[in-house]
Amino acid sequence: MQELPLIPGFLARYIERWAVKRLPDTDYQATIVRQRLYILPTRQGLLFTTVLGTILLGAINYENSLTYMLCFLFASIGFLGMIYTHQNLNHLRLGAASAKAVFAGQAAQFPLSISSVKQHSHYNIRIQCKATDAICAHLEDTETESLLMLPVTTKRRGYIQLGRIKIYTEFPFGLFHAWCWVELNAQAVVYPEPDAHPPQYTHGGRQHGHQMTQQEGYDDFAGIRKYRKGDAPNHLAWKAIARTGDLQTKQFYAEAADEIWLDWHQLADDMDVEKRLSVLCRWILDADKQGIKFGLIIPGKNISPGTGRQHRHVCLKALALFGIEA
């Protein structure tokens, strides 16, 4: 995360811990107020102050009124810059929503909304979460809201919280660094990382692994059956639905084949938990890609066979939260 200017790392961490104690309770929205805004000069600001001091010493030494005027003019510009930098963050409202599920190692994209309580313009606003690059946002006074995505790197499966983020700006002159810490209540599910080379899966004499082969006759029409929850929308038999008024689904030969179970206990006994979850994750993705109806068996949970995006999410989420949920 962006360090505080001209402040040693250990002191910056102490300031952050002190400031976090003053944060309001975590919510989906937060409004920045001046009581929780902080501002410090940047290196450029310190250099600017040094130059002003040198000009002032010259004016005093030579008793030159024009030099005094130049010094006071630049000082006034500096003070105005400080006020504008501070006000550029004041009265900003931030909102967050939960991100879509991702696999471990990918970046979760959290939707953020920025709006102004006072309907003022806010320029060059930087938003950053720990261990990620800052994103930039602008808000014109004619805009009611600005939407952007904040990437947060994931390392392990389970839930990831958006947590504390830093909002800062150095607009307009870069002489001052104004910032605020905000905690927003948003989270995302992180699936296990799919195994790149999983062991083969055996079912009914057919082998399925990382290169799980498509069953013969998958594209051949096998008939129509009643709709079941989880059936792919593109398999709906619209002509039959229009004729009978009942939801019906086209069936193909591959779907008519026996369903498969992706079973935790079929993996080697010496395989650790994370490796098992990674392999099962890959099997789920392969089966879903090929339209195979599959169920999942893991310790403490059995998920009935099904197909479709929602069924895949339920299975992957069960892997993501294995051993984590109470």
Given for the second form:
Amino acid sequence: MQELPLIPGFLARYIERWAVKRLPDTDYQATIVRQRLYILPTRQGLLFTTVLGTILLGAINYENSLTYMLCFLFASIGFLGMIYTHQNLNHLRLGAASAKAVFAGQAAQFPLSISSVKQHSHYNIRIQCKATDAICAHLEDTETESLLMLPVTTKRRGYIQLGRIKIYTEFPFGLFHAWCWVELNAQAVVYPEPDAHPPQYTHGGRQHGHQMTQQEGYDDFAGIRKYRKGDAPNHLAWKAIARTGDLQTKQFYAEAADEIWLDWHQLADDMDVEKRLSVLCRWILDADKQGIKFGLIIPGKNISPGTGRQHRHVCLKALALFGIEA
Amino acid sequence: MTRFDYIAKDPVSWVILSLALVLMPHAPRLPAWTLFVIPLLFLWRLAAIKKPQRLPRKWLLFIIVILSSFAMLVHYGTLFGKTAGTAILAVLLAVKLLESRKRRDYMLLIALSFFIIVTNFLFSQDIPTLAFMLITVVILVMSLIYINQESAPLKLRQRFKMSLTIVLQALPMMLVMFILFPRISGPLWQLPDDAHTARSGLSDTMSPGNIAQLINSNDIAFRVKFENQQPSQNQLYWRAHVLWYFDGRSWEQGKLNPNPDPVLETFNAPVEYTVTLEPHFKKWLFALDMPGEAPVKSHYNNNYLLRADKKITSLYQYQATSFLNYRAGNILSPWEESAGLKLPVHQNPRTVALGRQWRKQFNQPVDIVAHALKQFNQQNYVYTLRPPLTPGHDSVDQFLFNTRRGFCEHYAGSFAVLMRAAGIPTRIILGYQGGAFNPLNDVLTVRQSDAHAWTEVWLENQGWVRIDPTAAIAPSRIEQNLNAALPKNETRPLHMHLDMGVLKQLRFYWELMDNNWNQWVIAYDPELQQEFLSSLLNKKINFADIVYLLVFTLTIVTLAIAVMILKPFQRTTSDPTQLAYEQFCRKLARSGICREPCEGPVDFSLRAMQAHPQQKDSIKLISRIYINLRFRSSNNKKQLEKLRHLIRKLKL
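Mind sharing the form predicted in complex with its partner chain? What's above is the form predicted on its own.
All chains and molecules follow, beginning with the one already shown.
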């Protein structure tokens, strides 16, 4: 997380712990209020103050009235900068929605909406979640809402919570750093990372159901049958359709076997859990890519064969949450 | 995107613009080569916007810094002090610009620009300088905003408006601090030698040409406000120096007059006046012939001159009294007699011979004086700003007998030589004569161009008597001013041309403002602050009071401005329909029917109608219009008016 300006790390962590205790219950949206908005001078603010001090010394030393005057003008401008920076962050309302599922290692993109409770402009609002780069948002007073995507890096499969994010701004002068911690209730499913070098899929591990008759592969053409609802559109046999006028679907060998089962128990016994999930994940992706009807068997869960995005998601989610959901 | 857009979009362009603006007023004071080098460095940085590889390497910058520091050292003899200091700072900023790529660097440059702005005030504190600096501050703030907005959603106009708003909002706080920040009398430590560079002004010696030089300067020497009566123009002889010693060419003060006590007999009430002296970085105080007593923090010397205890380094005010009718130094001390008659030997023989001849010719010294003045008046002497040169030892001879064209210093000088040769103790007085009254505030402004030289001769029973030979040749110089006295065909300095008609009137207004500016702003020092605040609160004020006052007033002003910006009482919505409906809800709430947070307008109206059956219809209507406006057509003025009207009329 972005360090606080001019504050050593251990103190910043202490401050954060203290501030987090003051956060309200997590909701899908949060409004920034004065009570939880913090502001500190930046390094540049300190530099500016040093210059002001030098000017004041000069004014005293040279007994120069206009130098006094401009010194006070600059001080007032700097002070107003603080108010403006505070104002720039205050009264913002943030809302978050759940992000689309991603594979572990990819960044989950959480949709955020920013709106102003008091309908004035907010510029250079930066939002940051954990170690990712901050994203920048602007809200003109004519706009009611601004939508953006907050990337959150993922490491492990399972659910990822958006959790605590830091919203900060240094606009307009960069002399002050105003920030606020917000906890938003939004989550995303993180699938296991697909294994890069999975073992070859072999049929036969399956002890029940249909026995596969063909071993050649999934791509060999087996014939044409009548179209059934749910068949992949890229498997339509256009020539046959043109000839007969009825919808026809091409059939392949693997498919001719109707379906395959991706089975946990098929894999070597000494393989660890995460590796198994990775391999299964890769198999699901491959099968889905080739339009093969597949089912999934993992301990405690048995998903009957199917195709399509929804089916793929159900299977991958089952992998993602394996051993996590009670 | 055109090339220009590309340049204008880069924050460094704004930094360069800001730097150029803050350095511009310094340009006339900088060494000529910097006026070439600094813009060159600026252009270099601009050229590198598109191709950062064009930026110079570190070692090259280092060489530039070393070379320019050396050049500064040669030019100024030092790297410190305000002139050399700002010059070297200007070059360093330009060099720093060439290695600036990040926001951090730009912020440093902008912060230093704020510093450069105030260094301008070390050289000039007038209103135009301040006005220019305020404009510069607005642009600096715009640059600051530009640097800190990363993806640039603010347009130029928005940034200008924001910057101007902030500067205007800062003014009240600035004013409070300016008035109430406890002033400390400086300096805190020894200032560099050039802290106060003198502008051209009166010198304490007189050689041909050095007063005529001042005539071109329109700078103000001092301003005077008379308490009761204003003396007439020909009485305005502002005494500054008494010169005893003549070396054949120039007049100097010579040794200190050891005469113990200046004796002054007075014959009428004194003239009282307040002088506001522009800083001239000398101890001299100017007073009308003859000053009565020394003002505070100054002393009276035995040449009837006033001298301050400290150098006048900032605008300085003093109260003085003068007696216009007087007899000074009735008894001539032996030192004065010998110093007042001394002439360099073997110089100006013709003049000396003429003086000696007059001594034989006339019995009374008074007659000699009268005769000499008559000679000046009648023998074709011309009063001019551009006299021919009179080189060599016998300059007085050349002037009196050949060229006959001269300025006040020629007439005063040659008259003094004549008188000394005739045996009359004489001394030269340097100072100012006249000044211009501003009819708007009755303040007399005396400028450098009013510089003048005259003489004092010592006469039995009369003491030191003022004789102004210039008055014999060009009486209008004394009765009116220099402009009136100069021959018609002579070219005049620019400021004299401007001094007529509407321009003259405008000038009076400008001077009035300038005078107030000087009196109240520039001269605002610890004493004036104390005096002003004491008169404001009608009680004696000390340091602690000023601090309390500052904290108190600043808190109030700051809070007021913060409220103005933060608008904590502002409603959270600006939708007029919603506002009207909220009023309706408040009305019902007063009668005991509160809308629950999750209650929709329909359910709420049903509950309200139950509670107020006699108002059933209007509650129903209000709710229906509200729902229509809010959820169907949001922009129906007529319906909105009707809604407001119904809500106003609703009686529960």
